[in-house]
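As structure tokens, one chain now follows by itself in the form predicted on its own.
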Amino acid sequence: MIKDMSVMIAGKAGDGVLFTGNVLAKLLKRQGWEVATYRDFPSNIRGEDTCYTVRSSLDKIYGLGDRVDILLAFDCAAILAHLPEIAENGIVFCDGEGVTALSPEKTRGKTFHRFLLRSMAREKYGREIFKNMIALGALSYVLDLDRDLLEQIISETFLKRKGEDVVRTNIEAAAFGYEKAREMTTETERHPLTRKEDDDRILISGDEAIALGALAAGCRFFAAYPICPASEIWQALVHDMPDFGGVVVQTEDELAALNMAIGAAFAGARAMTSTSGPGASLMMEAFSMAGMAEVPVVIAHVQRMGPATGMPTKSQQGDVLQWIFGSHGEFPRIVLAPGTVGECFDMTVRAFNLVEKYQCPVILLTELDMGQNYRTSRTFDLSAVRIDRGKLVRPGELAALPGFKRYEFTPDGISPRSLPGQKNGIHVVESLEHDERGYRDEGLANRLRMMEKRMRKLDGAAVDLAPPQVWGFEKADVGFIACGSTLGAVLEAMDELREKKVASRFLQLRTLWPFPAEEVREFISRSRDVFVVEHNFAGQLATLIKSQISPCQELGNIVSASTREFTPRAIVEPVLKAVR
């Protein structure tokens, strides 16, 4: 019985690879399987190689595995590029052209189903694009996928946008592919998948989960400049925010986006922006403004591969230090790093409470792999959402005050906050150093007191932050530290190491700043070999750890600057080499 399977759809950008993968992911999810997807696509619109991997499992998964079991190849280049990734007993559905050029060594053990997808689609339906549905139909026969569910997904996808004729033709193309596969294969070449109940689960990307978390938390103003891979947050909120009485603004650049969000937050709205790569660099001036003015604004940063424009459609964790130590001057900030789509939702809700309670910017730091790819998740628990607006002074309380001081010196460093228009709550907000009422004051004594006030805000914040999560054995010689979407690869690497009699533990960092030094120090002290796993070249997370823990024992670095996601094998092999 198949319990875990990966299907790769590969072709050229513009071939409909993304669409085909999304339909397959929805189909497998509705058959009760856990699903994780991965898109590997170029930054141009058409013509270059692209692929989409859909992994499904009967057990919980958080990312991709080490192998591909089935390849749907829309051209010869896709076969040549990805055949080395196919498992020894894998299956290849291909257009047929160019397969004869492959050596027997490369094809041995693999099953090839050759049929001319493109020409069949042209001859029968007049357009090559229907090859996608023909291929899905053929795959449905081999895996005994539910055809009624497939037709339902096709209808949901096309009916409103394209109409009944397009729905009917796509269903016919899927049925045609199903029958073609029946003609071409033997019964022994079928691999029926188990069907389970699709209970209380959703298929969602990290970006979409952040958007839903923002709405649930009461965000009613969002400004952004569209930038890959954060644009899906903007796209989701453009669609849904008006239904909640909110506003979404597309700005001329990222600096304007954060400035607008600051203005909306000052006015009393729960406000947010999103960005990636060079957009984050543009925001740094306004980021410091939010720190000085103590305005509560949330920033979602979805990391991509840099520097500069870099490779905007590839994932990486190359901006970890930017939001922790970036900007000019010093001021408090909170940096959260979700590791699952469920945490993307939960931490977004948490971010809006933190930002108002501590009156400093909060950054949700994720990456393309988490942001744009889909994972199955339990339905989000809206009943658990709580709203905490911090020291927001109500009108009745303002009337009783002898004089409102927006930046009042308080023991915890957090001052009372009023909204524009509230009687007796008038105050000045600007980017210059200021006194308790907000008026410019560059005096030495005031400067020192204000810096101390701002910087002690987070002294007691640990109770509200997302604590590190420990996975694995209570006692183990091998320890891992990581954050974000490397979670899945680390967890599966731990399973493989256990099979090889190597016990391990894993500290998932969910708050990067303020840095959880005590928890990290304790974790490191209990493991002989500690490896920091991160998707960048220089080891930024390891650098952060060493900067905050002194003395710090030697840490092993497992880093990757690859355009591909981390896989379990990339972790297991260096660990075994180091400990044996």
Second form
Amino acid sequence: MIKDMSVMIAGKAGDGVLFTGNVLAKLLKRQGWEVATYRDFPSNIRGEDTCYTVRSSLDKIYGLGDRVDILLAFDCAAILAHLPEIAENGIVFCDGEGVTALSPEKTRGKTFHRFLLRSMAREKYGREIFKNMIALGALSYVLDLDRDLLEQIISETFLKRKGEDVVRTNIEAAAFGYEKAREMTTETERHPLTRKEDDDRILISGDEAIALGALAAGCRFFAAYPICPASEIWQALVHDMPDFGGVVVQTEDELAALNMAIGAAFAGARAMTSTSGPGASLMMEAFSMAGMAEVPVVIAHVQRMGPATGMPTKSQQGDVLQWIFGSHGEFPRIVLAPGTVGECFDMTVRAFNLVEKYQCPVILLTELDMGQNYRTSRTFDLSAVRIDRGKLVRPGELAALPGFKRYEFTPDGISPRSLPGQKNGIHVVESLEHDERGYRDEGLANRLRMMEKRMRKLDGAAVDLAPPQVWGFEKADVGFIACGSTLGAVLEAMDELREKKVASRFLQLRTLWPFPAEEVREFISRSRDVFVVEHNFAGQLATLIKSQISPCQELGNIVSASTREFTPRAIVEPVLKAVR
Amino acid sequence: MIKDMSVMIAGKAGDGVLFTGNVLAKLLKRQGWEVATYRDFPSNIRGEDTCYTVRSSLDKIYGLGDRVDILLAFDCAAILAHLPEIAENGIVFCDGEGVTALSPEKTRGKTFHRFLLRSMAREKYGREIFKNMIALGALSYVLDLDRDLLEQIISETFLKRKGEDVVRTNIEAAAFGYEKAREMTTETERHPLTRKEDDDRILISGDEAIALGALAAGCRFFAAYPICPASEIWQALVHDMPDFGGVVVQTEDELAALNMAIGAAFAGARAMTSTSGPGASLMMEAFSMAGMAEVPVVIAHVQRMGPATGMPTKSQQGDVLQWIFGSHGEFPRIVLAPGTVGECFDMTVRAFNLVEKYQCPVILLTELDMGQNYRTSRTFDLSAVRIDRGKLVRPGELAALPGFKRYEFTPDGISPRSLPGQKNGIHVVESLEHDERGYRDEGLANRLRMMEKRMRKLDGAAVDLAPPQVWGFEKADVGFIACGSTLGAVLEAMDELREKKVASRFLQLRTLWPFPAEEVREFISRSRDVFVVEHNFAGQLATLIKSQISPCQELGNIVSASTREFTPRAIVEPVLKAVR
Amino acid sequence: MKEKRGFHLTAPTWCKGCGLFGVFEALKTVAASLDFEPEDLVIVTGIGCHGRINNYFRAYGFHGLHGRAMPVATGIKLVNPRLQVLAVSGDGDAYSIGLGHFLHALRKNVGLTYIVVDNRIFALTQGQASPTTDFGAVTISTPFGSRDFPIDGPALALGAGATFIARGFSGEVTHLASLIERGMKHDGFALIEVLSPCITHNKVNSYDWYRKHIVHVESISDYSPRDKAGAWEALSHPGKIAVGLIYEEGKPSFEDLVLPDRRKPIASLDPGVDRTRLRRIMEGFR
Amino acid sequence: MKEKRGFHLTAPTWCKGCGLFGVFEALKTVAASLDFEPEDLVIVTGIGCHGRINNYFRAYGFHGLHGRAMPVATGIKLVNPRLQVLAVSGDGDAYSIGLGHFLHALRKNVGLTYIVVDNRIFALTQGQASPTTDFGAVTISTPFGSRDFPIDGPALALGAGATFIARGFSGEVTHLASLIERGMKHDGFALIEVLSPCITHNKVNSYDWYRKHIVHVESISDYSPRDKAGAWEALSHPGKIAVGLIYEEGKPSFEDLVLPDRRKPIASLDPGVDRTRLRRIMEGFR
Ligand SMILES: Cc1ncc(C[n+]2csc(CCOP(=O)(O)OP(=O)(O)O)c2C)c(N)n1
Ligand SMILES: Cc1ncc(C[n+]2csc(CCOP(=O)(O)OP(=O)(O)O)c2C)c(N)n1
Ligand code: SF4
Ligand code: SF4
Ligand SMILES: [Mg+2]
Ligand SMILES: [Mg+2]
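Let's compare: the form predicted on its own is above, so bring in the form predicted in complex with a further copy of the same chain.
Okay, now the whole complex, with that chain kicking things off.
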């Protein structure tokens, strides 16, 4: 029985690869399977290689794995590019010539079908665009997918926007593709998937989960400037925000975005912005101000490949240290790194509570791989969502106060907050060093106390932060430390290692700052070989750990500067080499 | 015999404290003494406390020490503020009432003189402004300074801009102050300083030394946006730049400043910008671009107190980690931290050679204390200045090349550079990932090679970088690590410790990045107790060291978030406590 | 609050004679005459001498970053349109580093009153040239004379589609107050540029100098602030600086256009969890 | 180089029918007709579909950051005024994130040719509203219709003191080329806005749509690009978009004003150590 299966759809930007992949993913999910998707696409307008992988499994999966069972290629270039990834007994459907030109060694063990999608679509429906439906039909034959479900998804997709005729033609094209595939393939070439009941699950991307989390957490102000791969948060918010009474503003740039969110937060909204690499660098000054002025603002940063404009459509964990050590001056900050779409939702909710409780900027740090790809998840638990606005004083309370001090020296360093418009709460939010009431004060004694006050705020924050999650065996020689979207690869590497008789544990960092030094130190001390796994060149997470755990034993560092998702293989191999 | 002497002039912003201090400093320097000055001033327009300390010594000094021998106060508030700093047997000259109101315990051992500068000036010259000259005259009496020199300095100061009459009146006012002080004080209250020959020395601030270094190094393009305490670099450059054929541009903001300097560097100029905290944060995006595009640009950052707008006139080492770990993406960078005005000059010259040799951004990281205060120094050695433009290809060479590759994969990672206008050198400087010719390339293989190429550039850079300088005993249990303007305090703390029979060594970091791990590891391993001394709250230098030296023994961390200069006392006390 | 005193927190420490005192007085007058309470007013300032007004004026205040007053003020206004949001910038803050934000808030017609205190110099940083510094002026940043052609704020605003443009003079406090008052009543973005001497760092553009160069548009026969061509013309005389209400037009404000319901400010919404609606959205991901 | 081919590096991969092809053709035509060599031209671009031109056009190129083409180009021009420095931005690049830089380069009259390819959309990022997007337009960022009043680049430039303002249409390549050519010959800052359809993300502002809305200023009787009031008037007709050479005036360029000697480019200076002069400066610190 097939329990795990990967389909890759490959072609050129503009070919409809994305659409086809999305429908397939949804179909598999509705059929009861766990799904993980991966888009590999260029930042170009059109014409360059792109591919979309849909992995599905009967078991819970967090990542892509490192095998492709079926490749559906819109052209031969795609085959050449992806042939090495295709598994033994893999099947390739290819539009275009050239398959025959492949050397036998390369194609051994794989089945090739010439599948002239484009010409079929043109002949039958007069338009190439139907090739995508034909492809989907063919795939549903090979995987023995539920055709009713496919029809249902087609109609959901097109009915509202395009009408019944379009739905009908698309359904027909899918049926046509189904038949074509049946004619072409033998029964042994099929990979029929069992059907399960689709339970209370959703298929969602990290960016969408953050948007949903924001709405759930009461975020009613969102200001941003478009940038890949963070714009999807915006896309997911913009339609629903008005229904919640809130507003989404497109600003002229990222400096305005963060400053505007800060203004909104000061005025009383739960406010947020989102960005990626270049935009994050542009936010550094206002980030510092939020820290100084103690304004509660949430910044979602979906990392893409840098430096500079870099590679806007490729993922990386290359901006980790910037949020922890970046910007000028010293101020408290919280950096959260969700590792699953579920955590994207939960941590966003948590972020809005933390930000108002601790009155310092909170960063939600994810990556393109997390933000733009889809994962199945339990439906998010709305009953667990609680709103805690921290030391926000109510108008009634203000009247009772003998003179409101916005930056009052309190034992925990956190001061009461009033909102403009409230009587008796007048204060100045000040970017210069200031006294308890918010007025500029450059005295030495005040400075020392204010610095202390601000920095002390997070001393007791550990109770509210997401502690590291430890996966795997209680006792194991090999330990992994990672965060964010490498989680899937690490977990599968652990499975593979276990098969190879190497037991391992995995500490998933979920809060990067304040750094959970105790837990990490303890984890490290209980492992013989520790490997920090991260998707960047220089080993930023390892650098962070070393800087916070001292003395610290030597750490292995498995890094990847690849433009593609981290694979289990990239972890298993160096570990085996090191421990054997 | 007096060998070391500190005079503090204190009053309100607008009182002319700065002017008075500057003249005194120059006078002492001309008299052959070593001088170190310190300005403590508010960021306010007028009316708040300000003071200026001039320390002078027969021996080499690098910092301020922690004692005041003579206080000249323009008002009583100044006395109250500074009384604790005044040494036994100190003398206080004070304008205004209130001295008599001080409790005897407070004033014990100190001599107080009511010295009604303001009314004297008003009565005699009709304008309060002459109080400064009267004060200077009085100080020259008490310190037995050379009156001809004072007259000479007065005439240098006023002759060109204000004419002979002004010079004459000022000289007269100084003479008047001299006489008044003679009438008032007893001979035992004088602190006569010996006179030495003024040799080949200058009195210069760090900012001025950087400006001079830039001109010497062939910097011919400077673009910046005004900001304290970096504007002084600009002030020192702007008058002379045209004579060197170069240009200084005031841009609309810091984003423009760095981008413009990058454009200028690309076109062939040795180009630079300067800034401080908020401006540095605004430069983070372009910083990343310079790294990606491999454009040689020098950034001078004079640190002030953050976060946010913070305290623009106070010094701090609070932005160290930003330049090392800040900005998005990963790219090579060089961070230099001069510890003396001489090093400000030398390292600026070095910076311009490094930047063209390694084609990555070079940061000159100093502090307000270094930038705005004066130190005596040997005249800078111009004969040692060499210009090395690195792999800049000459037009002749280009014709011979078979196809110019701006980002050629070379063994050392450094590629040849042509300038726009040169035949056969056409290329694109690209902020996206690019191929060897500079054209966008998002291929995986290219990406890996390009990342590798860029990051490899600094592998062999150690030979060209300023290695750490080790001061003090070869063998000592106590080791200090510090950089920048804390140098003076550390060196004097070492002297004090030696008197207390504690031998110490001091590793002065001069290059912060690439981090000189070998030297630091070796230094740490040879010391029993290592103290990292730094002028910030969170211990950024210690964090850096721990992140780079692993495993690393426990490090002591002597930090100060004070608005004032680091003092030897702040170091000696914790060390004695720790080692005894 | 009908008393100016209610808005006076403490005596400013600007240089004696600074034009900012005029702005301060005018603002207090307007605040008292418009009869709202200090807590209903938020003053968002830039960095510069002008920015110190938060320390002197009793109201909610936000003294943020250099050049970023506009986005901060916009965020505040959108979240609570009941507040009177007043922004104060200098010529450097508004026209140099903040130019982009200024024009974007303006074109969006956000309901802000923007007072740009133009002293033709970067005062707080000790006197560098600003975008309004005269061509040829010697400043510490331009020892050989400024080589930049100055910006005219109102002209720029006109080109950018402003709905309210006025210029006052800090030497004429009553007139200035009347302009600010009108600006505050304007539904949308109101620019009030104030010619304001910096007596310390700009010795040229003094009170006298301004008195010699200003022309009140009220004195131009048939001048109508509703006539764009006329406004353009009034701003086109080199050497003559038009003051008064230069231009005004009616257009919906940004907050009216983008807020679901202006009478239900976001600030007063209960950020409670609307589980039904959220569940419905989540259904879309099945 | 009298051949267009010399500037053609490779075939662009913009969407078939994109207005950028028109810009590309016009540029090649101008480059060939002005008779300079590819190495004498530097094209500084922003981030967006327009920015890809560096990959197709043979010349020195600088594809920098989103919105920062102006300062980069200014730096280049000042260091080597012999170069023809051409900047290409999109409406987002120039008028959204880059607005401040644009207006400052313009008011300084830096000798740049600035081509703003206005497709009224953020194209590369998949179709969000830009500052020139029509009020009410539905885009992916404004599903309920844009609520921003659009900016008019040329009008803004006029208010900011531009010395050369033209607008072309990528559907009229020859006309566009003639405008670019004139702009390149202008000594100072030349803005050439190009109405340029994005056929993928903006289905409204198509070639046909533009054809219906443009008015050539050449066809206005007595139109003179030297008459500012006339230019203002030509830009003031809602629904009618003026194209052609809208405004032109003579004013010294920034490089002429600030460079010690324009004929000795900084780029060709020997950065040798002038010890005599340095020693003299150092004397001042004694
Ligand atoms: C990002 C940043 N750059 C530079 C500065 C330094 N700075 C403070 S005030 C100012 C200019 C002030 O000029 P203006 O806005 O005209 O205000 P004024 O002092 O004249 O009222 C500058 C450049 C800063 N605070 N932040
Ligand atoms: C600082 C920064 N923010 C956002 C982006 C993402 N981004 C890339 S292109 C673009 C807008 C492009 O619009 P436009 O300038 O009109 O160019 P077009 O694609 O329409 O030619 C944006 C927002 C970026 N690259 N850098
Ligand atoms: S420096 Fe100028 S602007 Fe600032 S307070 Fe003094 S006079 Fe006013
Ligand atoms: S997306 Fe639009 S602007 Fe970009 S290439 Fe395609 S048509 Fe042209
Ligand atoms: Mg000003
Ligand atoms: Mg566009």
